[in-house]
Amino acid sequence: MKNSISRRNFVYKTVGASAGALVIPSISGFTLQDKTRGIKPLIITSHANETGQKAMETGWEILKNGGSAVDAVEKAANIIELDPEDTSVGYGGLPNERGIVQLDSSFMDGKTYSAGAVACLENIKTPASVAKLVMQHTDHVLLVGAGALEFAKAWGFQEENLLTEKARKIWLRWKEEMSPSDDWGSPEHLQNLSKNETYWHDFPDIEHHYGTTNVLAIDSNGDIAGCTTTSGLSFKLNGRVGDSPIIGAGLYADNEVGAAGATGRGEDVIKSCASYYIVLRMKDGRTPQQACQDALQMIVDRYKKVNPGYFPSEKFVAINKFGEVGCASMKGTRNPQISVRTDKGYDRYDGVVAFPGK
């Protein structure tokens, strides 16, 4: 069952931080933490569908066992990675201009200040998994491309076609539409013909979008840890590199205070290092949701002296070491959700439109 929460009670208040005590005030009477146990596990995804959902069950399995946050995300995040549905993440995720399916993701431990990222990979549908394994098994932070594959493959990661039928037809059609002077699409005569193909009806209404999944989690001992994975923009250049990868823009944790992850056009994103700011914001004593708003603010404020009417399809989500939450987009007019995933079980959330009507 969705709760809708206004901007003022969607954060979860604090009542007793010293014990780690937390409660959601006449939410349902839904309690999310008990002031007299502690620190208690808390999952949370961007990703506020069906799979998400599930994505959600299968980290709790983990957390709610004494399992490590790192596992929890880890997990969580494969089961979205591996939805063919999905179009903007894992397989089944949108290709780049080219019909490749390129992937990034990046990976982050707040106990340890470790953290892992791959861009750019090809032909593995768990890049999540790859992530981790940079960030546990090496002294580098980022690989890409060939030298991502290499690795994964040094790990017994199999090579996989990840372009589905569903996501190659999407492709194809952009590749008619995106010029009236190319040669893609109908013969001439027949160009201002109804089209008949059926992935025409299938797909009415695709376009350049943005995709992409954080999951956030903490465990009993009160470890953080994140996940953000891609496929990056729809039809991009080959080679381009978002934010998801890159640590402190399209995620950061920090156990001493908690972490933040990113969605949108990642270029505004690395530009304005999105997560690492949400996080010093919440260091600074701002709440998830006041500092997730505090960054769609701050990305607008860069803009005004150059374009004051641009405002870029950003969301961002973010958790406390508390177990408070927050979830901001920029613009749009339905409020953002997330799924979140206690003891007292499954439920969503609507987060606040910084920017409505823009």
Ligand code: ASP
Second form
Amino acid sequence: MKNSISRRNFVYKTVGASAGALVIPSISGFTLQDKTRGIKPLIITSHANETGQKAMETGWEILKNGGSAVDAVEKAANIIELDPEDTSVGYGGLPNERGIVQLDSSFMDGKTYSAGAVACLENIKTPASVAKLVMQHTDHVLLVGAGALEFAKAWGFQEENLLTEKARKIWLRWKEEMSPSDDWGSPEHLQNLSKNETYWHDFPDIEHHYGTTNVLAIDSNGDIAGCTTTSGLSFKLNGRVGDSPIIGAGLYADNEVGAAGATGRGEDVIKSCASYYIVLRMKDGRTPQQACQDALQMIVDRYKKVNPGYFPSEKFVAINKFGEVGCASMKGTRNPQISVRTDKGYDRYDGVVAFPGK
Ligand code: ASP
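What would you give as the form predicted together with the named molecule, now that the form predicted on its own is on the page?
Let's see the whole complex now, leading with the same chain.
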């Protein structure tokens, strides 16, 4: 693993002298975007593994040659979607309870305030590209199921089997071991789980019950775009749609502020409009890091009345228009990481666990 950029390296700078001036953090190795220094392109993904790095290099090739954030984000997301080993996104993603891989994806262009998304899309390996086409070639925002597939086919996408052998075996094992803690039960936050139990405590060795990727970028014009793409919660009910294709929940981008994306339990992200909330917080002067943590705090506060012990698994990522990044996850012992690519090269950034030990 390459050097991580630690949030401990943040140097806080006050920009402007007036009362209430923005306090903007600068991450060592990353330059603040400002008019005197010119716009520095940047691309990040919540995938901090090798595929995430490959995706960043692909996106960076586009950005470094003056390409748009929209194109960079799409091509980077496609790399992750096409990785058959990744059971959380695109081809190879874990299926729903019926063994069907249903993909969700959203796209947002912060420059034009346009957005597109697909939900429950079957048989298409790169839903991010379909979401981008919905954004660019229709006046609609969200297409679902059969309609989304019809749209993709009209644009020349080939139908393919998305269920890999690896994913099928994991699904069959889940079928064999179904328990009262599957998705037919009452909402997780109303269940009587003890502190150490998780929603998936019966399947500790099955990876990626959650998992999604967010890709966010700024191009050399200072335009901002984002994409979120996923196979969603594994073994979900047929037809279940998570937060990833919901604009404002799994993704939001605004050229004047920045962009944010979410992974984790989508139901909580939908109810909290988390990505929009993060962008609003950044608009109010919070750094991307602070804004991601603010969103987690907001979710916990919402649940305080119904179940103070409930801490849903969420991870948020964000960038602002100054080229700064942030990442925070709800609980756990390992800092969440994201991949970052700038003109200084590829690196990983360590985010914050907002509620360690929960
Ligand atoms: N947020 C996605 C969903 O709920 C899953 C994930 O990110 O793990 O569908």
